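In structure tokens, one chain follows: the form predicted alone.
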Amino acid sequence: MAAKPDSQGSEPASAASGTGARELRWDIIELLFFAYRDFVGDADQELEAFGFGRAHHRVIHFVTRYPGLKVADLLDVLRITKQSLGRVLKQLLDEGYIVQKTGNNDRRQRLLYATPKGEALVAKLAGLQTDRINRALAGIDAAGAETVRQFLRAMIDRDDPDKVLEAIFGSSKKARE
């Protein structure tokens, strides 16, 4: 018989095998699953009309946010295979959401830029997600919102040498100064 979760959704460590002495954070784990489901779900519905999925969303998002992003850096950001990126990128290129240019200094570099069509799609998707974020933050003061940002930053592996993450962490530090 499984142990009954407490009021925060945690179960005693003995309720799950292989956990040692720590209590499992079922409350946060499940909230993150459901929050992610609904956060991406708003965009998923919009993307479906274009025949796009989450991989398309992630690619066009980062290409729009970081113009001139190298394909190699995009692979690092997304942590997907070249084959997976190639299929998605080809569709976004073919349908005019992204353009690819050769690097000025290194002709082997493939630099990615969103087209106005791509930027409009990202703005629409980001608008849906911003609305969800704003609804969630509506009852939280500025200090609480900062706590949310700190929590999310702490969930990311800081030893990741990703250039986009460096930009995100750098800009969040500047925003607080």
Contents of the next structure:
Number of protein chains: 2
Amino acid sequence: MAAKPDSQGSEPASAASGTGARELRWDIIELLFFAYRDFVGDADQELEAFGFGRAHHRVIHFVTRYPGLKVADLLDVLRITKQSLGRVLKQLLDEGYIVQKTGNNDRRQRLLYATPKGEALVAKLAGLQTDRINRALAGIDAAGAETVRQFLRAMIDRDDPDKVLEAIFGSSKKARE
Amino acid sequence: MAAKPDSQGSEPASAASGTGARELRWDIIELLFFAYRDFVGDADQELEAFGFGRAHHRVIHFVTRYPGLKVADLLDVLRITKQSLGRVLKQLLDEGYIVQKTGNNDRRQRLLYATPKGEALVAKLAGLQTDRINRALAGIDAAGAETVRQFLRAMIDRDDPDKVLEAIFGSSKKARE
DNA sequence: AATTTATGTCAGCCATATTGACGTATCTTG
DNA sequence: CAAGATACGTCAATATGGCTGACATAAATT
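Switch from the form predicted alone, shown above, to the form predicted together with the DNA and output its structure.
Below is the entire complex, every chain and molecule, led by the chain shown above.
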């Protein structure tokens, strides 16, 4: 038996040392964990059929959505090193999901573009995730859906936004700059 | 330059083959990605100081929150194999963050409990995440916060719920059982 | 011409996940 | 009770996707 959160009862003893012992958002913390677990799980199954993993999905997704993304931009978005990106990106290039074009202004840059093949894969995966989102929003009206977006936007760090985030947030580049 | 989603313009060509070509929820898909990236990022830094990774966090979190959780329950929640859990759990046991107790009814079971040391770590990490959530909910009223919870709950798979999910959802165990 | 920048790559390491096999204690069932 | 199923632990091998550090090249900048 066991396994029942003491949501009202005894909070963890020594509490948050140095962080203060105010009310912790256990509910939302755990809902986020499970929601994201199942959200990414949708794509995982499909990806297996292509011999890809989550890393490939993230790369092809953002390249499809933001055509002409530079390698450096992608590194900012994914928060990984170029060595890590390298392996995954090379596979996607070799297998024809992505193509590179030399930058016009700066010929050092390799601008990334998804091929139709890549776009198709991304759309398929986004379709699965969209299904889940639509189901989740089924009982929520337009105003509620906007509240959900507002919450998610506010969960994101806005200091030092990468190129994709600037696009998402309409580049209100804060103070710096 | 580049990097601007063609949110209105040309959707990916070959669209979702087999999944239908209706509107895809690009915005929420990406907001979820960034929100979760930064959400778990909070804990990452702290964990480094303890020599732990995300895997340790997930384990100690759920053990703290659901005292007496069985090993099998934890495997369901985390969706990993017992071999993977094994190493991480052993570390947490060895270093005194978790203790095991033999089940009363079933002596094969090893019920897991967080020590005060473990609870303190979990509370500290939950504190960081709570700060972010509170900031995100700052401009949202009580009804809006409930909408957010409703959305997150609805994003979670309800078929074959694990023990923790049953607790979270008030065990409305669907048909099976 | 010297330096910096954007990218690629080699080499190795680490964390975390996997599958498969096997062992042991304990509960359940015929 | 004997047989089988279950809960858990563990050994071994492997894969993925991160990491650091070092180094190379081409192109832009100064």
